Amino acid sequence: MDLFDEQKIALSLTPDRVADIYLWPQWLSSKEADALLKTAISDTPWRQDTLNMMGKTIPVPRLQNWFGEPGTSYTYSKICLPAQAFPHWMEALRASVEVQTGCLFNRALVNYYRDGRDSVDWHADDERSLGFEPIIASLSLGAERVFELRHNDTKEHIKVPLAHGSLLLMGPGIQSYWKHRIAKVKTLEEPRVNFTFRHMSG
């Protein structure tokens, strides 16, 4: 884990306010990332949740689960995810992300994109349960996917490739003024696992 290989992307929030995204393109070595990807795919208790859209029930286009203090939960798009206790390997990962970023995290949403047909549409992680202007750390494993950001007002569009073993930190204000997504890539067959670490007070 390289504490110094850092890139900073400054994003406009309003005409007089800027927020930063920090990217460590090779935070994990290839060997570390390979081993963690294998563990994540095999040892995470994946959920296949569903969404109700226009009177139809459709599967969420990825597998997922939520980790944190047992007895708590996370709700988005009317999907309630009861918290699973952090397994030892994920707890060690959470602690390492805290050291790298200097931020505290006690929850994690983990997504499994089985291939390029899995995706997540435009959204912001701005649920009230995450607090005011949450800071979110995102660790990517597996197939490189493009992380897209779009400003709510100006529609400015930014694309950030997230490589195997990369770590991205979204600073305060990003969720309030920008939306993000991982689009489908029809020709891609390789999997990707993504950890988004957050902090919740409840």
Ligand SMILES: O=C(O)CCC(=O)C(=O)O
The other form holds:
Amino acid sequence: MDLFDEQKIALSLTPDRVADIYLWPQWLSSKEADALLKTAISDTPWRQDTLNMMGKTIPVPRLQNWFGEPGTSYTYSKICLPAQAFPHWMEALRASVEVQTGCLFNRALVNYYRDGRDSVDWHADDERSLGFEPIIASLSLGAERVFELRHNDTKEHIKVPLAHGSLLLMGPGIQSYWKHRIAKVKTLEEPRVNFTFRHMSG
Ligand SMILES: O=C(O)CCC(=O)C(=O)O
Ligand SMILES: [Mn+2]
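Would you generate the structure of this protein in the form predicted together with this ligand, following the form predicted alone above?
Complete assembly follows, chain above in first position.
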């Protein structure tokens, strides 16, 4: 499988509108992906953020950080993440994701799932700050985890395994009609790092 081996999954948004997900299952060679996973785990300044749930403070079940134009920030679930400048190794990755997808990305939310107990719950990346119908690219490294998508109205449910070195692109409209998550996997001990590249103006 090489760079051009792409798969397309068509998702219904409304009865007369479809959006595409593109998946490059082995976008990086396993050697490249191994090296990048090591760098990402050791060189990303990981944050342990907390959520306020019904008066209780609970840790976000993963580590994370936000990269982009210094001086800007991104807020989701009431967590404000000030942008860190892209380190050189992440900047190179950002640029190759742009070349592969033909889309522009100037921000990245990076997630570190230390093991199968870490997860991200059902959500859409639909904050107004991401603009109208944002396009999102997602690069996965480390343990394979299942990316689940669920339609808001029809409850149609699909599962896409995201392998070490895979790249996934969610096209316009998906954030408005579908939610996605990475569920916990009780028995999994291996880590996973995920980069979600986004575009924000300003
Ligand atoms: O880890 C993933 O594959 C998804 C992460 C995600 O949905 C997000 O950061 O918004
Ligand atoms: Mn997301």
